[in-house]
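One chain follows as structure tokens, the form predicted alone.
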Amino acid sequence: MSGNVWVFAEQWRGRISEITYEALALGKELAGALQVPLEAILLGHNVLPLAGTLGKADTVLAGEHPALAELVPGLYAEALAALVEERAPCAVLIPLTNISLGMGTLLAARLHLPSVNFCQDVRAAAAGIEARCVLYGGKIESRVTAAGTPAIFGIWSGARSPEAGRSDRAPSVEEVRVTVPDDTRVRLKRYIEPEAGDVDITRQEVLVAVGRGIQSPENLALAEDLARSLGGAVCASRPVIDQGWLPLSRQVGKSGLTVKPKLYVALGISGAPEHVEGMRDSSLIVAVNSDPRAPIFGVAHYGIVGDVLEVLPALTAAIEARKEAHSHA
């Protein structure tokens, strides 16, 4: 197969996103199987110093332009399209985050190329490049073979370990000329920072997380009781936050906060990739869900299949009884 494997290096506020290193690890495997070089594509303004952190790639193609100071997906897609047409890679791996989401799809539409999203694996196969994708919050897995090259693959978080995509090696850097349209319809005016919450969940050693299974805001008291017994705080998945039952500062996941507590208790949370991305590095994960096939059990160290509203009081009672026993020992 002709053409190199490309990985788009997502950067924001002067830092390379963690998922970029996941994509680099995956891209290195694919490039090795195809016996072609791996190239990282770094676009932005004053981002050249970041190229040294992309040593997993054989070469970094770095393009600077003042209009690319902020990652606007449509604008970046146009800039990347010219490079794809000029150099014809065989595959372009683009991280899917709330920053760059949509960029790969726009790029594929602009160049009429095959596009596959939500990929957790991309491999060389006899019929071409095959992707393993997760759909419907991880409930369905599909395998898709791209219909031709270049092909655009949107890489979902969790594809590989970020550490596997890091390297102390200094890559060769080639500065490339990028062009951007003058009449872009979408412009980023400013970022609106969320208001500080009553609890900083990123600093908690114990978190009790609630999802749809909590059913109503009145049942949050059960989670609060468990969190109080464990000496932690309550947080939630996005559906609970969207209902207004807890403030945005308590949201865990791709569109919320990333947490790494010593203990993470997931109550009635299905385990969609968007949520798992924000809590998968917790030291110990305990999940309670009535669905034995819920994806959350795939990342949990311990699991309980049962009704959250029945299990919660029992857990709290057991913990309180254990604490009482220790206090009299």
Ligand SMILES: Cc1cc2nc3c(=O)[nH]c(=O)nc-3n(C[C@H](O)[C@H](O)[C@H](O)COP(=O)(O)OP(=O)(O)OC[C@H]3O[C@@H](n4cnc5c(N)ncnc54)[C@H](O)[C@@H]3O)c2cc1C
Given for the second form:
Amino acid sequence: MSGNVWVFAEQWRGRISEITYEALALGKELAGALQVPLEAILLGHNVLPLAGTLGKADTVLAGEHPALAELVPGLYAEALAALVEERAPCAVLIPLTNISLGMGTLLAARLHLPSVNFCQDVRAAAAGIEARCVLYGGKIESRVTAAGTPAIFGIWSGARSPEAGRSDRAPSVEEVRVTVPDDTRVRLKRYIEPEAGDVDITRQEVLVAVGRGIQSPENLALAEDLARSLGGAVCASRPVIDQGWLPLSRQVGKSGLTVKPKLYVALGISGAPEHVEGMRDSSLIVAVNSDPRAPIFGVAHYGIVGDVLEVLPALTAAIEARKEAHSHA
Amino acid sequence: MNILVLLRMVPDVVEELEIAPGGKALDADLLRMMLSESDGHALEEALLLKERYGGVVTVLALDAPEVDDALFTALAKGADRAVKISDAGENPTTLEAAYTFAGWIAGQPDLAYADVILTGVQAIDDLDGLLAPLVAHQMRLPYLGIVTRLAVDVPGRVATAIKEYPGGVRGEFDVDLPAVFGIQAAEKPPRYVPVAKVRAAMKSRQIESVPAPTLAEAGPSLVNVVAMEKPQPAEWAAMLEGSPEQVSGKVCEILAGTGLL
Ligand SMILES: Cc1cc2nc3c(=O)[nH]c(=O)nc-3n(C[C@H](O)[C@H](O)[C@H](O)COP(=O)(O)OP(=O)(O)OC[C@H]3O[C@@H](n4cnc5c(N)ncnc54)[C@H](O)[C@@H]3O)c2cc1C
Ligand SMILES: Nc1ncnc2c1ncn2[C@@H]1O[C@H](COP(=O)(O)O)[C@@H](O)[C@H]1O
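Please move on to the form predicted in complex with the named molecule, as the form predicted alone is already shown.
Entire complex below, previous chain first.
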């Protein structure tokens, strides 16, 4: 197979996103297997200083352009398409984040290239490059091959550890000329910072997380009781926040916060990849779900198949009883 | 304002998913299909736009099991027109769905001038790309995804859209219309409509069934499924069994063992 392996080095507000390092780790393995160089593609405005953090790549191709100051997927896809046509990589790995979502799809559509979404793994196989994709909210994995190169792979968080994609080595940096269409139909006006919540869930040692399985806002009190017993706070998956049952400051996951408490109790949460990326690194994860095949059990250390509305009060009672017994001991 | 909503049916993953013999697709006989969740939010956002600015909401779907239910529900909720594209293939890929939608829209003189085209940000089976950017590309329109709120300057033909970033940060964009938006969540949770109203819509309203447009030769798929599997995580949780009281006791022991109690 000819052509280098590319990783799109996603940067936002002056920082390389963590998942870029995961993609670099994955890209390094793929490039090694194919015996081709790994290149990181860094686009933006005033981004050259960031190139030094991409030492896992053999070379950083850095393209500066004032029109790329903010990541508008359509503009970035056009700039990338011109580079792909010029340099013909064999694979382009693109982190799937809220920042650039849609860009990979546009790039592939523009050049009539295969586009593979939701990849947890990408490796060299007899039939070309094979990806392992997480579909149906984490319930099914598909192994797929892309017909033709370059193929565009959207990489899920969790594919590799970001640590494996960092390096102290200084990469060689090549400045490339980028062409950006004169298209201002999509314009970022401003960022809106999140409002500080009443509690900062990123600082809690214990989090009691509720998902759609909690069923109604009245049942939140059961989770509050457990959180109080454990000395922690309640957080939630997206549907609970979208219903307005808890504020956005309590959302864990891709669009919400990333948390690493000592204990994460996941109640009625299915374990969709967008939720898991925000809580996977918790020290101890206990999950309660009525579905024995819920993907959350693939992430949790301990699992209980049951109804949260039955387990919650029992668990709070058991903890209170234990605390009571110890205070008398 | 002319508002178009693209709807897709996806398997309900609360049900057990089984893989068909051959190992490359889900067993369709055992699937329960439902409207893709974020498409439901796209419909809600469309209805809110109509209430605020006036206009016509057209919902468009590819034929699929249970799709009539979804379309009648959309009509009962306030959509003006429901169109079902028949014979668009058994299990169209997202790319095929996008070409079919865009191809059909292009053949409609009234709809080709839609002001906003809304669909869900992402579907759980979007293996080969996302629908909103594919439709935008096909129609040469601008695209913005992960949108949670839209306001429209109708005479100025500009939408103000809120897009989600990580960490609770949001971005405010101006987007020239017409444009395609991938809706993550509507401003309000999708409205509830009683079954009786859906039944009434089934009696009094029509779904327009139209043939799929003739497309340029699609060629072989660029993404080929080798095998579909139920994931076997390296480390599945240790399962605690018993009554709620028994499992609670076990959890207490574990927490005590790790110093958390
Ligand atoms: C761009 C993007 C960003 C996103 N960002 C986020 C994010 O930041 N955070 C986030 O969480 N999601 C996010 N999502 C959404 C994500 O894909 C999932 O839809 C969401 O995480 C599902 O939440 P859930 O697990 O609560 O609900 P569901 O997936 O509906 O799961 C509910 C679970 O509860 C179980 N259950 C039901 N009743 C009971 C009961 N009585 N007892 C026990 N269990 C029960 C069911 O078996 C099921 O497993 C994002 C999606 C996209 C596309
Ligand atoms: N996979 C496909 N399925 C159907 N039509 C396609 C496909 N690929 C390309 N086309 C057609 O090719 C035309 C040109 O595509 P594009 O260059 O992306 O604008 C489109 O209008 C499509 O009708």
